[in-house]
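Next up: a single chain in C-alpha cells, the form predicted on its own.
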Amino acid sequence: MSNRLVPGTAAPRLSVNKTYKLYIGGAFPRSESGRVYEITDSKGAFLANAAHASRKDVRDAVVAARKGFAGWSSATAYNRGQVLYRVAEMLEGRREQFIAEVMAQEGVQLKRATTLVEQTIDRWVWYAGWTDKIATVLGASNPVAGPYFSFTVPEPSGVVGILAPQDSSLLGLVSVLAPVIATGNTAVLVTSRARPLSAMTLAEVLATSDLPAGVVNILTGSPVELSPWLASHADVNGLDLTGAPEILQPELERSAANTVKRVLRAPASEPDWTRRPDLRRLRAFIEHKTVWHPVGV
C-alpha cells in the first residue's frame, strides 16, 4: 500500500490495492491454494496482486468449460456473433483503462498503447463477424456418384486449453482467445505470468457481458506449473501452445498426444500481433462432420 495525504488533514491515507481473483464458471473465486503474487509494471513498481492458480483450479476450470460447452456450441452462429459483438462494445467502454494497463505492463508510450487497444477491439469484432460465415467457408457440398446428398460441416472440438502470449498483454491475448470461442469451443486460458492485468480486466468485461458462464475461464499464475495439467487432462480436447515455455513444449505435445488432443504449436518467436489475421486460428480447433442423405423421389 502507498500513502496519500487526505485533503484537509495531516494524516496520510492508505490506498486500497486490488487483488485479482481467478475467473471460473462466470465467478471470481480465490485460488484453492490461497497463493497470490505481485504484479509489477515495466519498471518494477507494484500494480496489484493476482491469484496464483493451482492444479485444482485447472480441474475446476475444465469442469466449468465442459459444462458451458453444450449451450455455447449449440447456440446459433448468429447468436454467438451477437454475444461477441456485445463484448466488443464493452471493451470500447473500458478503452481508457485498457490503454493505461497496456502502458504500465508493456512499457509503451500513450500513442502505441492506444493503437494496440484499438486493434484489440477491431480484432474482436473481426472474429465476431466470422461466426456465421465459418460453415460457408470451411464447409462443403460434396459431389457424389449416387442418389445421395453429402455435406461436410465444421463443428467445434470442445474444451480448448490456451497458453496466452507472455509479452503481448492484450492484443496477443485476444488474438488467441477470440477465434477459439468464435468457432463454438469453450476455453481455459492461462495468462502471461508477468502481465496478467489486462486479462483479468477482460474477465470483468466478460462477466458483465452476455457471454454464458463457463465459455471462458481465466487462470493467473505460472504457465510452467499449470500447462502440464492442461496438456494431460483427459477432458481437454485442444491445446494452444502459443505462450508455453520453450523448454516444456515437446513434453506438452507428448502429453497432449496421449489423450488425442488437437495441438496448435507455438511459433518460434512471439508473432507480430498487429498483422492482419487469417483463417489459421479459426481452423485450428474445429472438426469436420460429413453427412450422407438419400435423395428423395
Second form
Amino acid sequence: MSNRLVPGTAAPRLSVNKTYKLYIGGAFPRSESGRVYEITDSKGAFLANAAHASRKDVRDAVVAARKGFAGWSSATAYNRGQVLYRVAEMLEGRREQFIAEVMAQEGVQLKRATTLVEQTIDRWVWYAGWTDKIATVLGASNPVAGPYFSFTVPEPSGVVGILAPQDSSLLGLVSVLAPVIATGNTAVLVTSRARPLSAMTLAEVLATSDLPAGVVNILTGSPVELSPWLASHADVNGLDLTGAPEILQPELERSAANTVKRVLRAPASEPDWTRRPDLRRLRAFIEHKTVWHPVGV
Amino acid sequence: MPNFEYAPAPESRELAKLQPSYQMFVDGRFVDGGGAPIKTMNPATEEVLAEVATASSDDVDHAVRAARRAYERVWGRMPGAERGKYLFRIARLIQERSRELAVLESLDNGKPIKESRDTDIPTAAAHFFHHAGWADKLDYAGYGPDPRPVGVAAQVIPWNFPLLMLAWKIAPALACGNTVVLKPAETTPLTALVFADICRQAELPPGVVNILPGAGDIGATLTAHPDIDKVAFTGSTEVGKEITRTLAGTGKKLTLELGGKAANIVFDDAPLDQAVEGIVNGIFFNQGHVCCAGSRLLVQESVAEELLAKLHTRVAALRVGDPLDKNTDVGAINSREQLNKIVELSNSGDAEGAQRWTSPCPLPDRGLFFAPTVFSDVQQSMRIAKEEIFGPVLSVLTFRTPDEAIAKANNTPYGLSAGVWTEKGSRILWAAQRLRAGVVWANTFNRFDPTAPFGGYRESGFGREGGRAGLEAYLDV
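One more: the block was the form predicted on its own; return the form predicted in complex with its partner chain.
Zooming out: every chain and molecule, the one shown earlier first.
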C-alpha cells in the first residue's frame, strides 16, 4: 500500500492497491448499494476501502448459504474434514500476508501477530479434525426399554448468521466460523467493522480452496445496520451474537424469537481467543435427531 | 362380521382419592394461594372435580426465594449420590401410587385410562429412575469434569401429559442439582399436586420442588422473574416465542418444546396393516393432543386408495367415550376452548375443499368429545395441512416419488417428529437422514423413553429432553 523506490531508478513505484469486495456464493461482488467505507490501521492511516454491504447483500448471502447447505450438510464427514484441512493448508501459504494484516489492523508487534496467525491455523486444523468425531462424541445409541433400535445423531441446524468479534480480526474470526461449518452448517458472516481485512483475505483463501460455493459468505459493513436483517430473516436458523453491538443484542434476540432461531449469546466482553476451545461452539448450532425402528424377525 | 358389544369396564373413580380442594406446594408445605381459586373439571362430564388454589405474583416470588434458598443451602451442594437417592425414592413412590395417579390423570385430563395407566405414569416413573442414576455420574456426561447446575429453574408445562411432562422437566433438573418452580397447566393441575405430596413422602428438602397452579399470567410472571436462572417451557410455539422475547438480553438459559405438524410417510411397499395401526396411534393417541402427533399423512399415490379404505375401517372401530372405561380408545377433549379450536380448524378443511370423513362411532351424550376425523384430498396450502390442530383430526396428502415425499414432509416451519413406513431398510435410512425433525419413527410411531433424546428442529423449539443430550439444559455448560 505504500510507495517505495524501485532500485536503480529515482522514481517511486506506486503500489497496486486492492479493492475489497464481498464474498457471496463463491464470488466477489461489490455491494449492490455501491457503498464503501474507509478502513484505517491502528494509528489512523488509510488502509483500504471496504464494501459497505446492504440489506439486499444480506438476503443474497442467505440465499447462497441456503443453496450451499444441501450439498455441504450431506457431504461425508470425512470429506468435510478434508476440505477444511485444505483451507488450513492455504492459510499456511498466506502466513506472511495474514501477519502483516493483523499487525496493521490490531496494532500488535510482529511476534504477537505471528503467534496469533499460527494459533489461527492450528485452530482451523483443530476444527477440521472434529468433523468426523462430533457424531461419535455427541451421538448415542439409546438403550430403550423395548424391542426397538434407537439412536441419536447430531445434525446441522442450517444457515447460521455470525456477527464476528470486533477486536480479534483473524483468530477470533476463525474461532467463530470454523465450528459452525465443521458441523455442516453454512454461514453468513458479518466481519468486524473496523478490522475486516483478514476476513476478506480469508475469503480469498476459501474461494481458492475446495470449499463449495455458498458454504461461507462474508459481508463487510456495519453490524448495526446488518445484524437486524440477519436476526429477522426467516431462512436463517441460527445466530451467533459474539460480535454484535452490545446495545442491539436484546433486540436481536427478540427478533430471532419470531422464527425460534438458535441464538449463541455474546459473552460479557470479547473472550480471550488464545484459550483452548471446548465443544460449546460445536454444540451451539446442531440438532439432535433420534431415530427409532422396531427390532424383530 | 359379527358386531361384538362390549360391556362397560370402568376403573374405580375412588382410586383417585379425589379431594374437594387442593393447595399449592411451596417451600415444602401445602399453602393457600394468593390468586383466585380455580375449579378443575372432568372434561368427560363437564362436572367440577375439585377446587384448586392458584398463585399470585407474590406467591411466585415466595416460591422462587424458597427455591433459591434450597439451591444454595442444600440441593446445589449435596453430593450427587445423595440427590440420586431422593430421585430413586420419588420413582418408587410414583410406582406405588400409580393407580391413584392414573385414575386422577384420566379424570382431570380426559385421556383414556389405558393410556394414563400404561404410558403416562410408568414413563414418568422411568424418567425419575433414569435421571436418578445420572445424579452422581455427571462427570461422565461429556460436558467436562464437574459440570455445575444452572440454579433455579422455572418450568411451565402443558395439559396434554400433565404428570409425564412434569417428570420430563423435574427429573433432569433435580438430578443435575437445580431446584425448580413448576407451573402445571390451568386445566390439569391435580397430579402435579399429588406429586408434591410424593415429594413430601420422599422427604425431599423444602424448596427443592415448588408447584404453583395458575393460568398463563402466572406462567408469564414466573418465566419473567429476575431471580431464576433457567426457563424450560413445553407448549405452543406462540407462547414459546413470547417467552424468548421476555428473556432476550437477560442471559438466562432457555429450552423450548413447541408445536408440530408431523408428516407420517407411507411408501408403496409399506406393510399396510402395520402402517394403519401406526397412523391411528400417531394421530388418535391421547385424542391427538400430542405435539409430535402424525397429523399429516403422506401416502404414495399407488396405495392411497387401499390404505384409506383400511384406515376408515380401523378408525371406525375406535371406541370413543368414558376415559375411565378400560375399553376406551379415544377419550374426552380437555377443554371447551380446545374443542372449539378443533371444530373451527376442521370447518376450514371443509371450506377449503378437503373431503371430510367422520367415524360413525357413537359419542357420549354429554362431555367434550370429537369423533375421529380424516380429511382426504388435502392440499399443502390448506390450514388443516399447515396449522397444528391438536385434536383427533388427520389430514391425508399424496405423493408420487420419494423426493416429493421428503419435500412435502419438510414443507413446514415445524420439525418435531416424522414417521416413515416402508419395508426397505435403505429407504428408511435415506428418509430418516433427510427429514428435518427431532424424532423419526420408522415402522413405528409415538415411542418415548428416558434414554432417547426428544425435541424439535426449527419452530418446534430447541433443547432436548431425555438421554445424555437432555442433561445439557440443566447444566452450566
